[in-house]
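Next up is one chain by itself, shown in structure tokens, the form predicted alone.
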Amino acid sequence: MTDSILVLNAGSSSIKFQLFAVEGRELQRRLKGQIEGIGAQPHFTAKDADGALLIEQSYAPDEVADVPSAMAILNRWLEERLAGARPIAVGHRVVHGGPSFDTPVLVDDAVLSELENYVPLAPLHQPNNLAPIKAIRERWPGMPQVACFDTAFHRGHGELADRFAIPEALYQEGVRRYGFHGLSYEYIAQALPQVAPEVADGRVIVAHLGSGASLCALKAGRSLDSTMGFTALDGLPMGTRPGALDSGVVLYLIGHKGMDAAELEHLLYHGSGLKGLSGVSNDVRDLLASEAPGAKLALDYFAYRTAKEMGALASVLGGLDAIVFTAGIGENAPEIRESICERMAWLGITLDEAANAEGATRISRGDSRPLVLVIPTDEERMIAEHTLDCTELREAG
């Protein structure tokens, strides 16, 4: 049986997975699927490399009540599918690497303990990222596992981009601007030389727009700055998160509304953003289909804030050669791309309406400077590549 690498991306109510066959230094995607609706309406689907459905099964909520129970089902299914063979390694997306981790790392007891310390910095993501690591350590003892961090790609930021205007002691404790979605940005940086070589070494803003959303300023393929900061709350408005927020608002909610930490956390992570603004939904597809005034407000606000932050990053870059849209909204919502680009027309952007509507790779007109591109991201492939690298280094050592 060909060696394989399993990639896991776990959230609060879902586990996305992919299996890659390892053929020399090449990775070939073999399986792709997810268990979603964990604890509510659990549903397991998987497809092979050609898109053929391999399994589609629903469960009672108590059968898949949490991420560990979902992992048990996934592990059993994989063992049956692979005829008892196990992957040679498992790679995981871990949102926060804190100040300690700036590259992917093999997980051991010390690493896992350190990553637990960063749960307060990413309470929506980190516990769920770590749950599959623990489950696999129990089921497959000795299995090499690699943590790949969404913060790592941004760790080369200069001091001015890295700091808040707070006392030095807090910075030394790790209170700094980390940036996130780094695996996505790393993939786009690697893809640009093939997709648009004329701008790959230039000044590029990548817009990772999904339920979580951020922008990254790339120069010669390296991250100079990002809209996200200490946590995944900062920057652009998101599905249920507010993005940049005057810290005085938090003080007001504590002092005058009597909110405690748990209430604030729920408001900022689950009750704000497009959901809070619209009063309709956190899903852009629902908002585009809605005639409610709040839906239009939320979409206009999202485009306004995205264009505003793009202007700031263009200043950081000293100009702009290209904008790249990626992730769920960026890849699939031409209306949102158009609304953002209209607000960026002062830079010389002219959109090709037909190309944008069909989701072409290049959606700007030939006379447009900067270029505007749509490039699907592939965080799972980046994780698989990093996992293979770390596993080979382990074997070589």
Ligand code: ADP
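For clarity, a rigid core is taken as the largest C-alpha set superposing within 1.5 Å between two forms. Computed from a predicted model, the values in this text were never measured in an experiment. Residue numbers count along the first chain shown, from 1. First, how it differs from the form predicted in complex with adenosine-5'-diphosphate (ADP).
Splitting the chain into two rigid parts for the change between the two forms, with each C-alpha assigned to the part whose superposition fits it better, puts L233 and R343 in the same part.
The smaller of the two rigid parts turns by 10° against the larger between the two forms, as judged from C-alpha superpositions.
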Contents of the next structure:
Amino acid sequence: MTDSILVLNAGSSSIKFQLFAVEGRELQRRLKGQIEGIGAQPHFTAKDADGALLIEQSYAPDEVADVPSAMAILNRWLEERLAGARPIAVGHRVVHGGPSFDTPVLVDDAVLSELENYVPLAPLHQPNNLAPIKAIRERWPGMPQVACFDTAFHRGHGELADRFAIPEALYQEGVRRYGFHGLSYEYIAQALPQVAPEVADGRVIVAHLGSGASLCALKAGRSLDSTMGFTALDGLPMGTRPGALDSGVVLYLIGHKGMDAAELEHLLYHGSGLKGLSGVSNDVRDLLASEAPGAKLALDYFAYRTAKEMGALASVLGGLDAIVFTAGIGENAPEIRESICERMAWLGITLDEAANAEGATRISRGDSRPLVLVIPTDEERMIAEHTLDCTELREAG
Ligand code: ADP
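Alternative state: the form predicted in complex with adenosine-5'-diphosphate (ADP), after the form predicted alone:
Up next: the whole complex, starting with the chain shown before.
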């Protein structure tokens, strides 16, 4: 049986997983699946590398009430599937690496307790990310586990990009502009030298447009700034989050509408963005298909705000050599790419309509500078790569 690396990405109600075979220095994806609806309508599906369904099973809510019980089911299934052979290491997506972690890290007791300290910085995500690490420690003691952070790729930001204009004491206790989607940006930065070598050392804005959305300003493959800040609420409007919002609005909602923290959290994480604006859906596919006036408004607003933030990051970079679109919307919605690029035409961008419609890698015209590219992201592969490197299990090539 070939050695394998398990990658886990646990959220509040789901665990997504992928298994990669380690073949020399290469990683081959073997399995991909998820247990969704944990505690509500648990549903387990997994497919092999060719997309063939390997399992599809529903459970009663109390059979899979939480992340640890989902992990137990997943581990049993994996052990069966691998005929008793365990993975050689497990890599985890962990949203927050706090101010100190600027690279992935092999988890030990000290690291785990440090990561627990960051729960207040990401209360909705961090506990769910840490639960599978603990579950694996119990089931497979001694298994090397690597935490890969959404924040790490941005930790090299300069002081100006890292701060809010608030008192220093708050900065010192960790209220900083961390930025997120770092594993996606790192993957794109690594892919650029092959995909478009002429811009890989240049000034690039990567637009990770999925149900969460942000931009990253890359210079020679390093992150200089990003639109997300202390939390994943800042920057671009998203499926259900508003993006940058005058903090006075929050004061108004507390002072005049009497909202408490839980109500605000619901409004800002689940009731705003494309969903709140359109009154139709948080999903761009639904909005593109809808005749409702709110749907057009929401899509126009998304493109407007994205182009506006791109202008800001072009200024941070001192010019622009390329835009890269990625994630669910960036990879699959030519209409949205076009609408954003039209608003960026002042920079010299012209789209090749046919290439854009068919989702080619290069969608700008030959004479267009900046270039416009579409590169599918692969955060799980990035985690698997880091896991191999951190555990020094990669065979010398
Ligand atoms: P996440 O991983 O954050 O859940 P994704 O990167 O998968 O998000 O993006 C999901 C979003 O991408 C969907 O909500 C939808 O708006 C958009 N999307 C996915 N496929 C398409 C498509 N074919 N056309 C337009 N939008 C799409």
